[in-house]
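Next up: a single chain in structure tokens, the form predicted on its own.
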Amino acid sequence: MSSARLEDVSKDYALGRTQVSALRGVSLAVEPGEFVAVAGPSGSGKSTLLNLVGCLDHPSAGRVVVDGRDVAALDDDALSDLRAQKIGFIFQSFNLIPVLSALENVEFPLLFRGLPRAQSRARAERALDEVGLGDVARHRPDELSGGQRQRVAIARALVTAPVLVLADEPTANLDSKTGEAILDLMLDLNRKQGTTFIFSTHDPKVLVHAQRVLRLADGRLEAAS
């Protein structure tokens, strides 16, 4: 069973009395434990096709499949359930909230799963230390680089147990170093623990990171590496 399959996936938008395709006609697999690019341009469809297989949109045709699950057969709770049991979202902008410290980030998708406080302190602590931040627990975003604050993501992308993570350009607020740096950290985590990831990227230079390349264009799947 594949973590995720796209089917003659296509996603329309309208933009005023325009209908910009987004994605036309992809179809692709991705297995589990798997270390996947996306690559292409600005505007090539990559942050499009990780939202559907995010379940974050739907697709206006084609048949997205997650954890071999049909997504169009799942109502909103479902839905919801998916995302949090399933999945783990890693995002350029980090999405961290800025009251709370990097532990309580981390542990913030533990409270919607009912367990014991100190059960779910315990799991944040454990992906903190495992991303190289367990001295930094107490610190709040603002006291943390950028590189630091997207190692908190990713903490809070795992902490979970996700079987599926998708990294939305993971790097690019970082420099070149540090980005380097953060895919090389996902690798040695999907190494380990076997999650796969799928992080989309137009930056050449971070490609060598990946197992396989799927490559967008115009909304189109040109090539795999």
Contents of the next structure:
Amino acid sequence: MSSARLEDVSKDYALGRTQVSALRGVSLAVEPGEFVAVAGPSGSGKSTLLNLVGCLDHPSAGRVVVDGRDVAALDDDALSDLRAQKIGFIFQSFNLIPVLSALENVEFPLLFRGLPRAQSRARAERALDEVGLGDVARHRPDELSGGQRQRVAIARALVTAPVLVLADEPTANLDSKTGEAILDLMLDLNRKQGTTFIFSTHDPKVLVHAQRVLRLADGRLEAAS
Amino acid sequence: MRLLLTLAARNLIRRRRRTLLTASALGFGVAILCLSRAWTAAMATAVVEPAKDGTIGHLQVYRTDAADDEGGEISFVQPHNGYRLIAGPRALVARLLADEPRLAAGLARLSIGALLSAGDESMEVLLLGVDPATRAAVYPAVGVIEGRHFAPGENGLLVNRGVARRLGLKPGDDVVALANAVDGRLTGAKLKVTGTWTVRGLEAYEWGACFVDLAAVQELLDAPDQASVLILRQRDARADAAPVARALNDRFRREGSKLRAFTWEEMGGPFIGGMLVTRFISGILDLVMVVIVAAGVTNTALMSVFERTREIGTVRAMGARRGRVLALFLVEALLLSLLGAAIGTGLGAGLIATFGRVGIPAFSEAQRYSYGGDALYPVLDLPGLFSVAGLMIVICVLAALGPALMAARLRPAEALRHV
Ligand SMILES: Nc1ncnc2c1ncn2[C@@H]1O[C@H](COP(=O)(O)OP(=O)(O)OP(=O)(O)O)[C@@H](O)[C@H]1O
Ligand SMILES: [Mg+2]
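Right, the form predicted on its own is done; let's see the coordinates for the form predicted in complex with the partner chain.
Everything in the complex follows now, all chains and molecules, and the chain you saw is the first one.
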């Protein structure tokens, strides 16, 4: 079973009176344990694609299947639960909750699991150690560097042991060295834990890390490389 | 839930100034509501209770047709010349008291307009004929400023300050009262001034009436053993009078006696009217206050939602259901209103206690009337205070419901695109 599968998926946005076709008939499958990059220029539809795979949005046409489940059949609560259990997210601008410490941020997604407190605390600590940030657990996001913040975000995405981690331009807000390090970390976790990663980028330099690159242009997937 | 509370509390702390501003506004609102409640309650107590104890009584019994020759509407305030009278009122009072354990005392009263003359001076007055033997039990608040109460059979007269001034009267003076008997004949009675009366607690009022012996008024009207109204007093002075009135009216209907009992609220006229108007106006002001405070809370919640749109998207991406987002913002509003309510009850209690000690001064004669004296002393009523605070908390959480629902309904992808 594929981690995620798109079948002839299109997505249109209404922009005033005109329609923007962000995706036009995209089909793809990502298998468990893959480390996939979605590449393309700005506006090519990368974020749209990741949002659909991440069950954050519905396609205008076509089918989205995540971990074997057809997204169209699920209501909002069921989609939320699916995200909570199967999917981790990493964002371009980290999106940490500013009032929570690094550790609490990592612990946050476990909130929707109903774990006992000690257990979720321990798991969060382990995830934070995994990204090498055990010693800044009590720091608030604004006390961390960009690279550290993105590491916290990675720990947060992985703490629930998801089948799929989606990272929309995870390195775009980082200098190239830090970006490299973040991708290395993701790759490392992909190898060690077998988690499927899909990340998007418009930076050709970071593509070298990917096992497979999906090239998007104007909402269409180019021949796989 | 723990992390949710932490999150809400820390978000409030993070926006410290806004939180304090909103909570203070809320607290100020709660304090003002509490004070206005205590103020109206004190005003009601200050005027209505003495009025009940000094003139209205708790219940009044009239003939159902009492005012049929005088326009039909029974009035407690107007003179009862021309009213259809109750025969054998003393015996009737005795029977009612014997059968109704909730009643403590009663008296027969007959009030008429008459001309009072002393020497060359004369003036129209209202004579309140009451039974001297039962006066003290029914009208405990009627006191004398000067002189003494009159005894039965003495044909005594208690004047008010205005009459004493106009006619130059002092205790021991003789006056003549002229009136028309039931059949229209001119009648007269010689009365002896024994003192000047007032209602304790309502010293500011210049009463336009004089107390006389019921027998003297019966003589003037030539209506022996008759009265226009029975004034009854309940054992429990604070108990609702309506159930007793209902019981009495049932009894009158059963017996076929053409009598009707009214409560003090129905017959309180000028005393109750002021209280009702005050309550109504302060109710409207309370409502305005509540709306302003609620709007403040809505606004704060809206700002919170707008600022944190991307955070909402993030939380939703991590698997928070809509209800969780709703709860997040409602808990935040709840904490905010708890803080405001705490400030408000503290401030309100402090204000009421302070005014309860030093008094709210009356700045005009009109205020002296509604305060029943020179100052009003509000009483701290803790359960009342907490119920105001509790109500305010509920209103504020409801006020945040709109923004919270808005946050919950945001589509995750849209929320995440928000900058
Ligand atoms: N909510 C929306 N409403 C209207 N148009 C949208 C919306 N989201 C995306 N679009 C449009 O759809 C197209 C694809 O957008 P998308 O964000 O998926 O591109 P992207 O490849 O992620 O670009 P970037 O590299 O700039 O992030 C663009 O033309 C964009 O303007
Ligand atoms: Mg994008």
